[in-house]
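For reference, the chain that follows is the form predicted alone, supplied as structure tokens.
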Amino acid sequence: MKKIILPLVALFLCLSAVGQTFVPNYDEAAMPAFTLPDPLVFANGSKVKDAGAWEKRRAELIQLFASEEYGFTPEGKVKMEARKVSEVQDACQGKAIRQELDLTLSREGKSVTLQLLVVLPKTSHRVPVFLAYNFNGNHTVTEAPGVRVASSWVRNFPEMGITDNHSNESLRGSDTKSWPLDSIVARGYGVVTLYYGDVDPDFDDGFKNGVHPLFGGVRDSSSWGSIAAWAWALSRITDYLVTDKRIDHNKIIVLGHSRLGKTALWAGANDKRFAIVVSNESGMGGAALSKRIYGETAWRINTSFPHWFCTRFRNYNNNEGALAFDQHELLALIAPRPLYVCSAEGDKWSDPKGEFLSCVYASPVYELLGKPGVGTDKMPELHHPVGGTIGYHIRAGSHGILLYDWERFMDFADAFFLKK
């Protein structure tokens, strides 16, 4: 059976990486009492009263998240070289140009090559693009025979035919349901995607592979983990995209699903060039409030995926109440730029209500900056998007990214891009 929905792999890995001892809480009544920190209050207790003060508070929060959760990204530039590998003029039923590019990042004698797939609608105008990672290789997002099979390490998953940590030809086009390229191009948007394992393989390898070695092997408790590395590479790809005259540099949308939704949020918080940030079912360590203790917890995520965050984040295993921050403040770091968060009703693991509440509690920052937030504190019904500069929807179904989600992302982007 070819049409496997690959994002379900992310959920499978979450549920299987540790034994059967963890029982998630899905009972609102069993949730501990908690108090959320106010994003508009400095660590010293003084209040943020204007946009200038918010920029200082924003810097304080960036430092806090880096120190305690995602890790500090090392400073230092890399050399970047782009090489076009292939190009076809008749992609997406003749309506798009598809390119494969090798983007090589080099520093101090070491290098990493990222394989980009770029699909842009045929037009004489610069186009907005979605920049997003895929889970199993560029060849899985399209049935086109010319697109290369991913060469980087992938996690074994025998049900999908992956048994030697390498993807294969049998997976070509297996994730097109998550990547409706024809529909995206028809709306006037382009897509830039790559396999996230090109940047850093998704296993606890001691940070010896991927981009981490570009900056040496010295680490401490607040050194960057894989999510920070994936986020950093999105900014390096953007360094290249802003040189492409076919792309509207003011309309680059960073998007991510699941663990890559966490990545998109951290990338958007750190890089203001992303005009819109989209988080799809990012859950714990993404859009969901950590202090709710609903679904995935700090202990579970740090045990299942010890390489995702800095090791200091483990201090909050079974201790989320000690956090001096929560994920609504991560969302607030994107203000005043548009932000879209979405959930699925059946994806309790990612805590849909916690994702929505993050939007609610991030809204005061948007309002301080003169932008409407999510506009309601009532959880919306299924398939009824809400919001202003923060958008949110919850749909029926399970963990994944569907055409319905993409349509809402594009509706949201249209509302900001078309009025300019």
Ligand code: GCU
The other form holds:
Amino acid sequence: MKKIILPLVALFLCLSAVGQTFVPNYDEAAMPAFTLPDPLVFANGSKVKDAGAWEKRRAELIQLFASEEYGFTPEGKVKMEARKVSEVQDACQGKAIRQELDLTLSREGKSVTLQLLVVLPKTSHRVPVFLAYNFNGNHTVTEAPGVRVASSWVRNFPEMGITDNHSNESLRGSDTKSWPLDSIVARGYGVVTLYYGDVDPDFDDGFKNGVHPLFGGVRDSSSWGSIAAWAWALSRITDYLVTDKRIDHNKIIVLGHSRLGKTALWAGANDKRFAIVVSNESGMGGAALSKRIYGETAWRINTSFPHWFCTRFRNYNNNEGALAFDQHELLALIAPRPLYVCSAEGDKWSDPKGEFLSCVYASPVYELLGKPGVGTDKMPELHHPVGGTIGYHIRAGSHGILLYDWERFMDFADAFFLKK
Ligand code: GCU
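Previous: the form predicted alone; requested now: the form predicted in complex with this ligand:
Starting with the chain above, the whole complex follows.
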């Protein structure tokens, strides 16, 4: 008997050590009681009564999110150089111009090059664009043979022949389902995308690669993590996009799925040039309320991805109740700009209801600023988008970004952009 029990105990201890025994809570009844902080009340207890006071409260919240969750982004400027690498006039069935660009960011003798893919409908007027990272390289979002294979570090994917952290041809066009470029272009929108690993490779390397070293090596418990770095680079790309005369600078939509949805929200919170912010199934650390303890938790995310947030965020491991803020306040930071949040029924890990409730609790800030919020506190049916200046939908299916989602984002954007 001992012979069996001892190895079992050893196995259990081992699995616990790497966190494999984590059992997510998917039971509403098992959630702890919690009180959400009111975005319209300052830390000192006084109430936010008008738009002017909201700006001050907004600044207070940004400090709080930076210090406790995403980390502070350094203030220093980078030098930026753009170089056109390729251009074709017949992308998307002849309806779009596709360019590849190298955007090199340099500082203190170090530099990082981001490889942008820009697909813009052929038209004589300036176009609205979606700015969104891709997960596996520009060559995965289109089958077009000319688009470069990602050259920075990628996750291994042995089934596809990627075993040395370098991508290759085998992934070309592998994610076109998430990137319905023809349909997007047909509706008059452009897409600017790049591989997020160009900005900061997604593994815990002690912040030695990617853009972090441009700002020196000194770090403390509130220094920026990878999400903040990815968000910062979206703003640097926007510095470039506003110099492109084919793009409508007042219609840049920042969008992200999952970890990149968390990124899009933090980017949108910090940079008011993003006219619309879209979070697709961003979950924990994104749109979902942390205090609900439903699906992914602070401990789980900080353990699986220790480089995403600042290290102070670990103070909330199994201790979400101690957070002085919650993610509805992140959404509120985007007010009064339009914000679209979406969930998938099967993506319980991201806590669809927690994402919807965040929209509900962010709404009073929109209302204070004279805009309707999400307009209901009743979780909508599947495939029934709701909302005003905050839009929300939940669709059937699992974690992913599909044509259905893109169509809803464009319906939402049209409602603001085409309005007279
Ligand atoms: C993991 C992680 C999530 C994240 C997701 C993704 O599931 O736990 O927080 O959103 O990866 O980025 O796909």
